[in-house]
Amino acid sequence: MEFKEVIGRRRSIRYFLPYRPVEREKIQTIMEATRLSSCAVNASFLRAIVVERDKLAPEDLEALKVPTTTLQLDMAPVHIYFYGNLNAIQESHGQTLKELFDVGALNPTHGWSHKFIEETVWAQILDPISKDPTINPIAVSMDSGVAMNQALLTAFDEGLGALLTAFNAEKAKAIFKVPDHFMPLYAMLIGYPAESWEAGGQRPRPALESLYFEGEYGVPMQRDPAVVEQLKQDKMIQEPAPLPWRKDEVRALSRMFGLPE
């Protein structure tokens, strides 16, 4: 696909065909992806542990559920739960912008040096940041999620459906022996879709005007209906849900899998 239609396909998906396989090379393409994905100084602060649904006990299953995220642990043959790395500029130490300083990525037309690094960016910036416990997890937060982002789009491009979600973060820990300096983030759950692509519809979204502004805050930038029309085009912008079948498709799926209607 292009890259505006694999936008405009994402969707959350809730139903999966659970007993199809995710193929492994197309999990490893979603990880590529991400490793890929851009990083404040060069240090990958999201950190992930894949899990087959299938290779579980039942009860670790049943105990990493939350409320709002049951029957889709059970119907996704693949989980990734993702976590932030709290320590990744300590483990860093200036030493991955050096990198990007010695392959020309940062630059001294910009002020860019070894010495730089050190005496500036590490020495009056990162290392306080790092050890700042109330702007450090809003750093890792910020790049996780990028990278998090990268991973969603990359399984809807493979043909795959998959869904950002919580999950029980404390069983998690001891399930997947999962370290301190980890900060829980999401889940995301990724099989064949049991529903249609269009799951009903692209989702609604505040109008563009009520969320962004030019020049300032209370100037909402403008929507120019030509672009609007491109975008249709592209298939970035779809048809709104709920499409007037999604009610019966909803109905069809609880009786396939003997769910409540």
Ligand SMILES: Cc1cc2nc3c(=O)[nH]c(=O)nc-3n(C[C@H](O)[C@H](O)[C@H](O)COP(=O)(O)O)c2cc1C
Given for the second form:
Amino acid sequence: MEFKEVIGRRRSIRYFLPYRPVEREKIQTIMEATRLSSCAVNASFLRAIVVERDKLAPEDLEALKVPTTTLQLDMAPVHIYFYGNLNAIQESHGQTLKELFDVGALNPTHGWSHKFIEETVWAQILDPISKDPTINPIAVSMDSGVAMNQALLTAFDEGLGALLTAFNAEKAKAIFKVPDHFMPLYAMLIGYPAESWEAGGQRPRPALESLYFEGEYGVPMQRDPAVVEQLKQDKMIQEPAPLPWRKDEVRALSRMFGLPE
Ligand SMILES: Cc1cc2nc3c(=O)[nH]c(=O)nc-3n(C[C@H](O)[C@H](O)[C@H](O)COP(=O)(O)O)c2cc1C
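Other form of same protein, the form predicted in complex with the named molecule, not the form predicted on its own:
What follows is the entire complex, opening with the chain shown before.
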């Protein structure tokens, strides 16, 4: 699938075929894509625990639910529990930057050297950030979010449906034996969608002009209708929700799975 179409087809999928397993190679592909995401300090902050739903004890599956994550946890055959490694910067100790220097990604043209990494970047920026209890988790979350989105998009490119969703972090810590320095983020649920891939249409978003500015705050970014038209042809911008048959689809799904209407 073309990249723009992957972006366009992604929806938060909340109805999965509970009985259809996801091929192991697709899960690996998702995690390989995640590993390649850009990360600050090249420190690979994101950690993940890949879980097959059917290997979870029924009481553990129940315990992982929270008010915004209910039925979807039962329906998705694969769950990926994402964590941010709070020790990532300290573990890298600037070595990952030196590696980038050694492979020619960071160069003297831009002021880089091993000395600059040790004396300026590590000593003055990274070491203090990693020891700041407020800023370190923000850095870890930021970085992990970038990698999680790469996982999310790859799931759709593999023809699957996916959803990022909250989970009961306290229960998950005990069930999955998660170490203390792993900060809980979100779970990505994966499976073959039981709903149509359109899932009711592209979900509402504020107007582009209200979100992004040009030059300074308050000057809305100009939106060229010709570009919008092209993006529609490229299937990045799609029919907005609700498609006229969405209510019927949800009713049919409710009946198929014996759920409240
Ligand atoms: C970090 C994150 C956390 C989310 N948590 C939940 C959640 O707990 N439960 C849920 O049903 N959806 C969750 N979502 C999905 C959003 O509600 C979703 O983005 C929204 O419905 C917009 O629709 P779309 O993703 O289909 O474009 C989450 C999404 C993100 C990115």
